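Form predicted on its own, single chain, as structure tokens, below.
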Amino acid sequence: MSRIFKVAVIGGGIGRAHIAEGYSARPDLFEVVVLCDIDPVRLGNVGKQFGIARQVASFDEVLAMPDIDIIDICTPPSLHLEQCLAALAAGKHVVCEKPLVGSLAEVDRLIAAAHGAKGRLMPIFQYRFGNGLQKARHIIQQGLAGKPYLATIETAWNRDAAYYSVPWRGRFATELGGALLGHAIHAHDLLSYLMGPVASVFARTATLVNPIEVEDTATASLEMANGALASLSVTLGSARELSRLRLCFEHVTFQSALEPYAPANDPWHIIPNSKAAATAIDAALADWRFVPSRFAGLFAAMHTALVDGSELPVTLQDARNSLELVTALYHSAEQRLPVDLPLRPDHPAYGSWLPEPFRG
């Protein structure tokens, strides 16, 4: 019989999706026993929907609960660092929504805290999970794709005034960034997940769609460490929402599904460039087992790692790599210059990627 982890979800916004797609889908692995939210209406509505009897407004109260195994943090980004540190200090496993924290300095502080902690911390990158993308990753890992050439990554979503009516959104002090940080960060993580680390970036950002502080439109040109080239584009002003990845390798081209919030799902187009490549790919997928999408796949893989001590499906180093790319993109856009990675602690943006006027 599998161990059932007791979960407290902090924040009923995106936390609702964690419960609906992930925890409730696997009652043999998880039980959400506590919901914490400072909005009493949302607290009551989400708690009632999922039958969560223990409903509290105090994060500190959750920290003191001895029966909680996992604290799942789904609060505004500016709260993540202190809440993650407190949950680790309380001996809990921690799940934290993106962006994990607000700078490379902060993520390094969190990595140090997690190193000796009783619990383990898993950042959220649920877009890695879906049957189509995982097949593509398997082909790449088996060495069948060959040399990487080119990637184009598009995030075309829509966010209007109603979305930014939530007080913490659209402001550097609380959201910490815009489309690059809170929206396209998923697709950009998938670029590195499939094609390896980034070596250099040149980015442009703009605020064109909404009257907000943070950017809602951006483009970037990248050179990967393996020599491949990539382009990134994001807007929050698209009439039709989609997320699209196209990756060209020596022996195969991959093109994702277009679902804006589940691009890893089938159908992915896997296009071999020869009969030999097609035969090898078919053989590699002959015994393929379906991979569930988003939080269902992510949390099931997390459960396995927590039980057997294996590597978490998303690691703190993964989150650091993502935030290093974010930092480089923002610094490039602000300075209007290319930026090489990795970024060292003496880099001027190591302590904050925020524009100079918004740094504390």
Ligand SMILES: NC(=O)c1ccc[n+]([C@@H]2O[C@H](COP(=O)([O-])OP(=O)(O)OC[C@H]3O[C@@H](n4cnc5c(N)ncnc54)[C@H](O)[C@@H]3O)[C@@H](O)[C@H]2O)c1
Contents of the next structure:
Amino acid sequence: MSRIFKVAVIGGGIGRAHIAEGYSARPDLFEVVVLCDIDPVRLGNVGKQFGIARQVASFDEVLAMPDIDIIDICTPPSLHLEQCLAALAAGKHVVCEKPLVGSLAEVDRLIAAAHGAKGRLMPIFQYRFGNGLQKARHIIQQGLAGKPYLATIETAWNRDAAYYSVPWRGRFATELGGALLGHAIHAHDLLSYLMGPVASVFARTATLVNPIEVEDTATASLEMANGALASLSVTLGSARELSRLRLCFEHVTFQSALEPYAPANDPWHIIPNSKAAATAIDAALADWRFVPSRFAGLFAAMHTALVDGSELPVTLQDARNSLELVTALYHSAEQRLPVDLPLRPDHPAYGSWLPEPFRG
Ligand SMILES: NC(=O)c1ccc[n+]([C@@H]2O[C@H](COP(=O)([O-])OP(=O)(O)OC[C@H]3O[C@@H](n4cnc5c(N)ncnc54)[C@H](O)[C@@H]3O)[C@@H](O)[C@H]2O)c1
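With the form predicted on its own in hand, show me what the form predicted together with this ligand looks like.
And the full complex, kicking off with our chain again.
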């Protein structure tokens, strides 16, 4: 019989999806025993929907509960660092929503804290999970794709005034960034997940769609460490929403599904460049086992890693890489210059990617 981890979910916004798609779909792996939210209406509604017995407003109260194995943090971004540090100090495993924290300095602080902790910390990147993308990753990992040439990554979503009526959104102090940090961060993580580290960026950002402080539209031109090129684009003003990844390698081109919030799902087009490549790819996928989408796939993989001590499906280093890319993109857009990675602690944006007037 598998071990059942007891989970406390903190924040009932996206936290509701963690429960609905991930935890309550696998009662053999997880039991959500606590919901914590400072909004009593949301607490009551989400708690009732999933029949969660313990509903509390105080995060500190959750930290003191001895039976909790995993604290899953789904609060606004500016709270993540302190809540992650406190949950690790309480000896719990921690799951935390994106963006993990607000700077490279903060992520390094968290990595140091996690190093000596009893529990393990998994940042959220649920877009990695879906059958189509996982097949593409398997083909690349088997060495069948060949030399990487080009990636084209689009995040074309839509956000309106109602979305920005939630007070923490749209402001540097509380959202910590705009479309590059809060929305396209998923698709940009997928770029590195499939094509490796980024070597250099040139970015432009603009606020065009909504009257907000942070950017809602951006483009960037990238050089990957392996020599491939990539183009990124994001807007929150697209009439029809989609996420799209197109990756051209020497032996195969991958084209994602267009589902905006689950681009990893089937159908992916896997287009071999030759008969030999087609045969090798067919052989590599002969015993393929279906990979569930989003939180269902991510949390099941997390369970395996927590039980057998293997690498988590999203690591702190993965979150650091994504925040390093964010830092480089913002610095490039602000300075109107190309920026090379990695960014060292003496880089001017290491302590904060925020524009000068918003730095603490
Ligand atoms: N992975 C994804 O696809 C995805 C999607 C949406 C949001 N997010 C991220 O999830 C986080 C939350 O976003 P959201 O859209 O759910 O926001 P939200 O405002 O809808 O929900 C956040 C909830 O946290 C509660 N909260 C705030 N402070 C709290 C505290 N100290 N203790 C307990 N509860 C507290 C609020 O009352 C609110 O109900 C953000 O970091 C966001 O970027 C991720």
